[in-house]
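Next up: a single chain in structure tokens, the form predicted alone.
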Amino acid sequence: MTTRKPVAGGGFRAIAYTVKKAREVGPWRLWRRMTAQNACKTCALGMGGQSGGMVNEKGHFPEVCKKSLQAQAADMQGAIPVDFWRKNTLADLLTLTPKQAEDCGRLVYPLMYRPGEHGDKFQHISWEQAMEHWANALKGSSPDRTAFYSSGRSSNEAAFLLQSFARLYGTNNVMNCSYYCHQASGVGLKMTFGTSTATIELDDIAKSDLVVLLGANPASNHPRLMTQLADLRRRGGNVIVVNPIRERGLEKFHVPSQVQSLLFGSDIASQYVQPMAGGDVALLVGVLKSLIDHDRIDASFLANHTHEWEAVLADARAADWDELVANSGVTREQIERMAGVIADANAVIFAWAMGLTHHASGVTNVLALSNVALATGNVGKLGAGMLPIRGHSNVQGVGSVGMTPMLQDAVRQSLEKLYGKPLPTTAGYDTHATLAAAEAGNIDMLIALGGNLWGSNPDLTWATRAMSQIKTVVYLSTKLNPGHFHGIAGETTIILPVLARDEEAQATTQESMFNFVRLSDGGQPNVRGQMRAESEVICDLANRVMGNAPVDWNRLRDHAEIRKLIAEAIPGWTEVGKLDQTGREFTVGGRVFHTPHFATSDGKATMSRTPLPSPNFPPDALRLLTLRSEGQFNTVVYEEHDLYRGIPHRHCILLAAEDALRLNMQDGERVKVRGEAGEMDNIEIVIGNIRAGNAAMYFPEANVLIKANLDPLSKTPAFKSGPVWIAKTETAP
């Protein structure tokens, strides 16, 4: 294989990615797309919005990266060809990679597919004809048979109508994409401090002189904290990272934004721990029985501000060294030196992603994680505290007002008083059991606002089985991605093409990842087409399903009154409903601790006791990590090669070199990997620094190798930390 060994994260490859992507589209083009006060479209972390889509809420300029960039050229693509849905039958449009459908261009009119007709292709339809179809299959069906699902790139305004619409059609199968992120995360922080979000604001990493970042690559996937983890380190500070994988952007990273760091990088891991995928109990455990053994735990506070911490602490005071090591895959010499590093802060902030919680232990990982952060009092106080880092722009928002299954009881209340209606009260589907509903045939419609379901499901040979059962699908999308078409109907798939956020004539509305409420102004489509507003589209749906009663959805069209609704119906949204006469952003009330009371009944947090998962993986496999590449964001694949691992295809699967010795097998070479689920052929082995016993394949593609291992809370699938086995494509049965 020939792949060029990173430097470094970010710096002048980045820009010269720039300019690549700007002449792509027109350079002037670009510009004013990035510079509009809008939301950026890609990770949830410092977004543009009133200030500008470079500009921070904090007011710094300028917060741009290469993910934003692509995100914005990709809706700045042409139109796809008339001709592409003559040309294409089905089974060609089977074969298209992430990559390939996203360059096909913006869908700009309606289509409908009914398997067997029209040569096995998708055809051309109208709006009325589109919708006149949807209309009557949700009238035919029973809410109990029907579910909605929202990935995070739609804004709260269609989110909340979307959401709303169901239940007043009478079902609680309302779902979102971050049951297949940071639900864990969500699961774990409210049951600790009675809200399910971060518990800092932008400005406290800066305040900070610790941030300890588990299971996460910023430097690929959200590479404007990387500027604040440089800071932090210039500063005096220090960064603990946690992977298994030895990420180089981690290490250093390139600030384009700052002439130095441009010049020489920036240092980021002051400390590099690779755990085994799945060791985060065991490790986190460690480090809180090392702070016990060196009197470091801030009894006071625990005292004060905590419920069931002698339990907890008890626990970890009698845990064995040699299980904790041995689970965890990290020495006590390193767990001991993270454990000392903690204790000498002053405000700690502990920031996560998927590598915590795409376990099927991932509650118990984040409860262990904030038991680590109580018991050193680094949550309630300026600098410090508990931090997700989302992975899309608004997936916190399209919770945050209300599209997941169970409504809270002050939100249902709310909603039943605005609309003079009872709401469902039944357990409504999450993400994973709708896919088992639809695989017993007990769904008849699926309507998805954005993202790619179908991709992101563990097992996409199951996926595609269930989701073939479901009568009618309907997709809201700007652009293809595989999931249309193997997550066919078995009688009608709709694909209907909306504007992007920044397209949509009104302003609507984002959450960043720091419960920060941004105002985006919208703008102009950026191709000629039939393309509609998502409000607009659920505005028709639900007036010719249900008419102008209980609710007059024409007059909901306007966001404006949405946002009046919001700002009645959802907690500490109130200033949401002032938007458009003060412009005044804001952050969601009763989120944020700089105090240490909290959002409980009394104002203290719960520790968990956390058991050390079950030692029951396979002997002889590996452990796979799916991840993201450098060229992506989500599901959405932008490039093929992966710059900062020099790794030059997808079809690749990371390998220590001592497990490669112990399999006999070579950097380049090609083998089969085999998983519970499914297996891949023609993988070529890339030799890397990740922790052996590990490997790492790229998430969505090799989602078909691992088996939906659920976490029991959050019904979270286990995407990393599947066995796998790799046998020599000669010798493979």
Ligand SMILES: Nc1nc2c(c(=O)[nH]1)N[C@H]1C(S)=C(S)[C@@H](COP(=O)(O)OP(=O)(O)OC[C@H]3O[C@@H](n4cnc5c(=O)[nH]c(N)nc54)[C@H](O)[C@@H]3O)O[C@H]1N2
Contents of the next structure:
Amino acid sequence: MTTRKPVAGGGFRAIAYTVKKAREVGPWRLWRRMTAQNACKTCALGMGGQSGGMVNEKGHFPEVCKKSLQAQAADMQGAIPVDFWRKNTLADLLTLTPKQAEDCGRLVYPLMYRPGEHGDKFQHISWEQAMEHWANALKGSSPDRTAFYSSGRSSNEAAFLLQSFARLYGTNNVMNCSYYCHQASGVGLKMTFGTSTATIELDDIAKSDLVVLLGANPASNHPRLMTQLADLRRRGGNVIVVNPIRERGLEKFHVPSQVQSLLFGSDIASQYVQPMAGGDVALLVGVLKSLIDHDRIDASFLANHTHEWEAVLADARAADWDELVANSGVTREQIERMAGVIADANAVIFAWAMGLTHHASGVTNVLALSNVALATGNVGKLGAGMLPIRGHSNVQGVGSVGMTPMLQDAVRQSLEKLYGKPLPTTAGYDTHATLAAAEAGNIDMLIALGGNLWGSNPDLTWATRAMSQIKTVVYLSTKLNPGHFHGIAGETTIILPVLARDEEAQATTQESMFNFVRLSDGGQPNVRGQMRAESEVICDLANRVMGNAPVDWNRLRDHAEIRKLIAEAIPGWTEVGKLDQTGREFTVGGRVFHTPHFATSDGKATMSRTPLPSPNFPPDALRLLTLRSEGQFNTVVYEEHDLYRGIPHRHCILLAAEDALRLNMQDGERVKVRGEAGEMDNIEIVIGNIRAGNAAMYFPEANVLIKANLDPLSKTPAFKSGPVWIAKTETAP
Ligand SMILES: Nc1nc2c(c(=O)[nH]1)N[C@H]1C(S)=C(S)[C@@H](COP(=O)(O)OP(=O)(O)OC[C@H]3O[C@@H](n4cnc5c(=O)[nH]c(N)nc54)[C@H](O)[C@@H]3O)O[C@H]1N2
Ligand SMILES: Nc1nc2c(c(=O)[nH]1)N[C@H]1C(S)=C(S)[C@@H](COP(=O)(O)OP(=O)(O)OC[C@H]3O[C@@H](n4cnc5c(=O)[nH]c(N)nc54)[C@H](O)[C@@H]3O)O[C@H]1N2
Ligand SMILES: [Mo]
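Instead of the form predicted alone shown above, give the structure for the form predicted in complex with the ligand, please.
Now the full complex is given, and it begins with the chain already shown.
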């Protein structure tokens, strides 16, 4: 179906979709999977766990959204047919779109591909062959030429095991998808508060009277958060949305579990600010300037609980309004109105996602936001604080348990004690640096625990080239994506079929974006095959490579044993060691601040100066935001159209009417879009409500267009401000 009219978020369409999916995979089976005691597998809001599926951290039921159903139903698909691999050469597989790859079904046995062999096709191999090949390759590889990647869908147990194995093997080349996601938030928050995650818990939202939501589209990506925002408006609070696109679901949302809201919709934004992409630093400095001008700064909070406030306020005072307005693309009046609403509120939560992090100024954005929060005394009290809206369901946990390049000293020392062996202290490659090292011929083996490392990269031509320089790539995956075919190794590519967390025989844990650790019971797969638990595969590998030393890897096949190690090694996680006895889920210690005493040596927060991003941008280019539709989960595409934005298919570019007029282009016209890394032809123009000067296209397809312009502090690529040029297409549609 196609529609060109944006519709409000949520509502009956979400319910109709539920019914459709239930029919496809069996209503009873789907219901059982949805209500089992497992954490939801999509976003990091943290549904499910011991209180049962579809229950939030405060015990509220039913909490369900379309994409959690989508993901569940997709994992319940049948197996990829046996003759699929016999029929298709690599060249055939390279033509699959993300949706076609996803729709192939579940991976059920190990596969191997070596260029040119077996008619250039993937071969079905046994687990024994796969593991032996992998272990031998690792034994022959050198640790500094080996890299480990993890997405955020895996369990804490699997991630902890894999990073432990990597360190003991001798490398810090350990990274996760966060480097392409919220790393800028982690770095900015750590610089300011000494911790790198949300400073609030879920309950705080109910105690706030203003949420400032920047660069996030929770109507699509975190629908359960919309219930909280709708409730906040209903109790008389405010929501300020800062986003270059007028996302319809952030104006009005139909909460499916509330009758009144389902029928008539709930208002969300009370003020909608549309900056230029990358204009947030200037906007936030403007807010600070206005607060100073109107004497609305909490001076005693700054003096008692922060460092460096004098320099930050002096910069804002000295900033020039004309420059702030030009750089942000927002009028002074709008900025001052926003500042006034923040100043009038009692308890403000500042929430953000990729619209702030996916820029070369990603960390600066987070610092500028933290400055506004501190200047108004809105951190370290009930109902107020910082909320990075995390992506994958367990991306925060994967990072917490150490799936990051260099470990904190304390964690490394604890692990050294536990394993009785010194661990590497080198910097290790982050995600982009791994690909760059691969391109330079410096990586022999890459191990990917889930995800689609290839498709997540900017400049996909470069990513393909980089991955082809690696000798062996091993993927542990549930389903196919184009990364398995484009991210092919020079010598051997192995795909190992694994169980999703909620199909594993043993319980696992996950951490939500509110620092809440869930216990998931596991369950059974819906499809027959040779899939194994991720932890089992890692223990098997470790055993083959290292034998029984320095730990008994066979003992660690028991998840309760892994949890004991996590409890000892990871600060704030002692409770995870008791989880098997008590079943009591918990909030990680030392992260939530309800008093202004932060995790720094003297308890004070540190403000940072935030220079405005350089206005050097090709004057004839548009700023391209690459984003998600409601019908995809990252590189996994479930539906081709974007219902909420009224965009009929994925080969579209969203443009403002005045840009289209200036370029002499019409709605529906097919054009060529050129970026710094490549071009896409036959792209349909959709005219919509986006701030003039910006354009939007879908990730991952648009990754062929953009070059990696990295944030120097977090190494996050600027996925949301690459220059693009549009030209009339020569080929007729
Ligand atoms: N349905 C669904 N849910 C998901 C995902 C998914 O793919 N699909 N992915 C998961 C993951 S891993 C993540 S990280 C999150 C992502 O969640 P989001 O960050 O919400 O997703 P995006 O679509 O990348 O973009 C967010 C918004 O930022 C705005 N934006 C872009 N540039 C700027 C800017 O310069 N300034 C401001 N203020 N706004 C800007 C865009 O217009 C868009 O509305 O969602 C998670 N949940
Ligand atoms: N241009 C542009 N690029 C971006 C972004 C953007 O907004 N714009 N967003 C970035 C962001 S925020 C992120 S997080 C990354 C996404 O980075 P990734 O996390 O690497 O990618 P995903 O698409 O989520 O990975 C999907 C694959 O994970 C596997 N999988 C799913 N479930 C499981 C499981 O339970 N276990 C295992 N082992 N495998 C599983 C399946 O094979 C599936 O195809 O992309 C980044 N890239
Ligand atoms: Mo993400």
